[in-house]
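Only one chain is given next, in structure tokens, and it is the form predicted on its own.
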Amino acid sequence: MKSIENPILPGFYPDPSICRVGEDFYLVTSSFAFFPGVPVFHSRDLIHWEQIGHVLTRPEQLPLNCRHISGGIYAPTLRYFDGTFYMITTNVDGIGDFVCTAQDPAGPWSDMHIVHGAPGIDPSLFFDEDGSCWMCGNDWSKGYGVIWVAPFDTKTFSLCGERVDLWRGAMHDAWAPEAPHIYKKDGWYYLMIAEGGTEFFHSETIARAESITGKYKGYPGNPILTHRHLGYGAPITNTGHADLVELADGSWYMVLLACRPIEGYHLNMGRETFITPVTWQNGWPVVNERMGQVTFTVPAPNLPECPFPETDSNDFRSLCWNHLGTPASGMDPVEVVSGSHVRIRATRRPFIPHGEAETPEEQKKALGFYGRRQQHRDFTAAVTASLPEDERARCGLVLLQNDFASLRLELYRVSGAVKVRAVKACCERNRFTQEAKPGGTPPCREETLFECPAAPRSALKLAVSGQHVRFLCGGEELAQADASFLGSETSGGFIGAYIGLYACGGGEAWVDFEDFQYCGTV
């Protein structure tokens, strides 16, 4: 029997929605403060996935404060109606939500539609049976969570009609309920949410009316997807924001986020997309029947294999690789220049004390840092750094969590000699208002681990198993580090670490980075 590997998506991608149109799925999901944003894949089985595109590839799609890293875009939804694809979702960085539409879900899509007079985030669309749209969010104004729809023009982009109160979700005074989807189903409406948070006590439950403004009634069973109970112990933990699909067989799937803890809670890899089976009972969905839990393989639906062509992530003009905010038209501090040699311009610090002032402008332009997402528990990632002559320069291999957590391998002159030091910059941060905890350490604090003289052209490498890193330079073994701060729990924010290329320093100079090589094995 054939069977699916989980996580279909491995690494940072949370979030996921999910489309079929004919024989094919499309999948999008959350991007944050990385360009391009709201990366778009496809599978024919959804057993293979293939990245065939972002939905918001140009800087006026995307205004980012690059140093807002858990900001940006939040929570996209991907739908399809009578011949053109919708995603809506959410630039928490003053934009609000938005609607993009394309003929094809490669691209190109449209400029943003702003919807006004939406509260809340994670916005998503229902086209119902008779043509007729619908936007559903979430709404705190109230003093507590709770779910709306109202009718949506596909014209206009706008709210037609009164808002409506759904949901507050299946707890009493449930915490965070989000990420509202709404499916028809033998005459009935299912308003599907999430609630309990996006970290440990995440759930995915769900209500149905007979009408789509209500009044809704929750399962009696909910929630339908928990690994809560499982305890901090548990291989996948943060189960929950899900999406539904039913396939041409009359068969349901669910994708969702979920957690790979990695030696105890430490979540470095972020959240990352799952997908499991789901059956109908009574009329109501059951999660991977006989389990009630999201398994590493589960089993695959009844359709022909369809492998694509395996990508080279390695190649930097691979769809994989971002930067870090949106960047400034005619002044991109990344060139790529061709699939194995970028360059990166040595402006702004990239990796900065909390509290260095910054002005506005500064936030918003991208900073000279290209990378891609840790996507495996045990990897090397290595490449060739040149530093350029210019003395305020510095370049690197880095092991991102955010602004203030991250495992550094960095290039720099004093007084003319180069030299090579791991560094490691680390803060305690609170999970939600991101400020330092009381009586935690400095909001943050770099510690040099081991620098000694290197060559200027220096060949680099971050040797990862589990939590232990070595550095290393020019084959030589120069550090060693626990990477465990490196998780969302501890550092703070929403995102999975990124193994990363940087320059730095405030002058102009052009920093070469050659023959990146990224290699998992777990």
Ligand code: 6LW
Second form
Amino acid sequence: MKSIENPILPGFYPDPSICRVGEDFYLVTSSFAFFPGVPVFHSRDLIHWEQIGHVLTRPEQLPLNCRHISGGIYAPTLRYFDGTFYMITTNVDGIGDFVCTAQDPAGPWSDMHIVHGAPGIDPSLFFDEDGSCWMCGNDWSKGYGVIWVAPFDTKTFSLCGERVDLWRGAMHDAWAPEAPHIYKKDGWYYLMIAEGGTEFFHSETIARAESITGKYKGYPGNPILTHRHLGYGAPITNTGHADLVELADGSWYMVLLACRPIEGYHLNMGRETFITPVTWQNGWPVVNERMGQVTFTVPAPNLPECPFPETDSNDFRSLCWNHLGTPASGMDPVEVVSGSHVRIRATRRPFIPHGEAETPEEQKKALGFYGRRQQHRDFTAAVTASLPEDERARCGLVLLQNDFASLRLELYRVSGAVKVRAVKACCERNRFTQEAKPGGTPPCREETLFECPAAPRSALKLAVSGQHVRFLCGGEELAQADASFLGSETSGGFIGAYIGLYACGGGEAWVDFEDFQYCGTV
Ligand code: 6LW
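Given the form predicted on its own above, I would also like to look at the protein as it appears in the form predicted together with the ligand.
Full complex below, order starting with the chain above.
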């Protein structure tokens, strides 16, 4: 019996949405303040997945204000109708909901078609059998969360009829009804949503109606999926934000986000994409029948296996690498010279706010950062960095959760002498307002764990086993640290840890990084 190993997309790939076109499956996830945005994946057997591109590859498609790392692009939905792929999502940095279209999911994708007058986040599209298109999303404007639907014109990319509130979720006063998707099966309109919030209490619930505008009646067996009953020690937590896909043979699968806590409820890798089979009983979906929860290994569908050629994620040209913030045309602080050589300009603004006053223009600039996701519990990441002469420039290797939580191995100059230091930047903040928790630590304090002289061109390395981090320079171990504060449950935000190369401090000098090696084991 063939099987699928979860997560199918390890590392920070939250809010997945999937569609099938013939024998091909396509999947997109959120990308927040990273550029390019909305990664696109492809599979033919649901076992093997390859990244084929991004939807948002041009600065004009992804205006980010980079106020914080969890801004930008929230949950996308991917749908296909009559020869065209539609991706709808929300840019919370002042744009709102927008649609991009393509004939080829690998791109190119169109510019943004901004959807005016749509409240909330988590927009989705549904194409009915008569060719009509509907848009749904969530809305908090009435003081409570509710899922709504409205007719949608795919020529003008606008709402074209009455917006109708459909459902407030299964639980009485359900927290954060969101991530709605509508499906049609056996004459019923099914509305599947997430509720409970994307944290530990996350769940998936469903309702159905005979008309798309309701009245929707909740499934008596809700929630159809949650791991909150398993406790904080479960190996998979936060299950929710799901999307369903029907295969050619009539079987169904669900993709969803979930977390793999590390050494306690610490979500360093953030929310990853998982998959699980779904069966239907008496007109309602059953998730991973007889298991009732998402498991690391699930049965694969009855499809020919279709593995893809291995790609080298250490190649700086690989699709897994991201900028932080959208580089203005011609002012990109990151230059990929070759697969093993990237140059990063020491922009004035570090990715960690040091309280430096930033002009709005300064804030919009992309940061001197180029990174890839942490995808394993145990891994090493190494690179050779060359510090320029400019006294202001700092550069290094960072394990970054967000603006307020990171561990850095950094080269810098003091009175002309080159030093290396291990730095912990930490601040306990409310995950949404990013304010310091009452009684929490003061705003974003930095702690130098160790420093010593170093060569201007040094081999930097982080060796991570669970929550234990070792900092090495030139093969010498300098310091150790506990990384559990990097979990998003503590540090806040919607991201998962990135391993990044960075240059900052000003002077706009170029820093060379060579021979990056990431090796994940568990
Ligand atoms: C996503 C929404 C959510 O749009 O988090 O907490 C947002 N719930 O479903 C970003 O992942």
